[in-house]
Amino acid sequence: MALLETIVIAFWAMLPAYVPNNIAVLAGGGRPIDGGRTMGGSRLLGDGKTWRGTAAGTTAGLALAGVLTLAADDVSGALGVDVPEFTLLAALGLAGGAMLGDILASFLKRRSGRERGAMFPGLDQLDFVVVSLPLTALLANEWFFTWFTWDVIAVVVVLTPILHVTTNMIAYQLGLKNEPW
């Protein structure tokens, strides 16, 4: 598989699970989902983990799957490469796993005993991609190891912390984040 078609498939593929976060900071507020628990002190996860954000992450994944898989054949067509459809449950994986994979890092964070929006390198950028790959694979068994060979792994864990510090500092420059990172 060449380069750019790697890039492609991995971009597309990742799709659902690149959007849930960047949602969930528009659409966010309401009712912390930790409901204000505490263990060894700190919040287990902080007012910045809601059940509305979590929802609409989650829901605007599974649309954009939807929407992708409608379009899959008239892309490929014009790239002249093969991009996924998404299967619900693969749908379900990454876009759930996403935000799955933000609430564990938020978890980790307040573990560690840094607040809100404090900048935690390697678990900000890649937290998503930890948990939705695998939750995929486990949901998706045979749609996951079709798309994901190890080049498109290897593409995702490249591609995921540029376009993630790129889109953190866009929403910062917007006023839509408290910090750019």
Given for the second form:
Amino acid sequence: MALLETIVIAFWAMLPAYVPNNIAVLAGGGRPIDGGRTMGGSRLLGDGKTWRGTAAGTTAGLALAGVLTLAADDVSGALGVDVPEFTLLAALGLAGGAMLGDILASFLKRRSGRERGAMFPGLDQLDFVVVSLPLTALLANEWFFTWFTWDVIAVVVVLTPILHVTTNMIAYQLGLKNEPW
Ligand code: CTP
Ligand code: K
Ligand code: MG
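Let's compare: the form predicted alone is above, so bring in the form predicted together with cytidine-5'-triphosphate.
Whole complex next, starting from this chain.
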């Protein structure tokens, strides 16, 4: 497969996993998931992981997967690259897995003594990939292995940190995010 084609498929297939975290930033606030509970003197997750942000992020990812599925035929025709339609389970794995990965990352950050908003290079950029891909492979096995070939996964691992850093810098500059990571 040509590299450009691989990049198009990787980006398209990952969009339902990319969008939830950004929507959570916009929609966040309200009750924290951990309800203020602590573990070993630190918050379980912290005030940065809220019910509202998580619900809005997951919903946005699912909705986007629906829109992309409706557009897939036309886009495939226009680009000359077959882009995936999403099954409900694939969308759930990608969007839900992205939110879950971000939540697990916060759990690890708190256990390692990092306050809310502290940077954790590597984890910050890839947490949602590490959970969304295996979860999607589990929930939508056939769909996953049709689209996430090894070359697509390799592109995802390279592309995701670049996109993550870029979007977070923009969100920070716009005053939507407290830190540029
Ligand atoms: N957010 C949310 N719910 C989530 C994820 C994010 O409400 N599940 C919102 C919060 O307002 C959060 C902001 O988006 O502060 C930025 O997200 P993120 O950088 O992931 O959280 P941090 O505040 O940096 O907290 P942490 O150190 O736990 O990552
Ligand atoms: K994060
Ligand atoms: Mg953060």
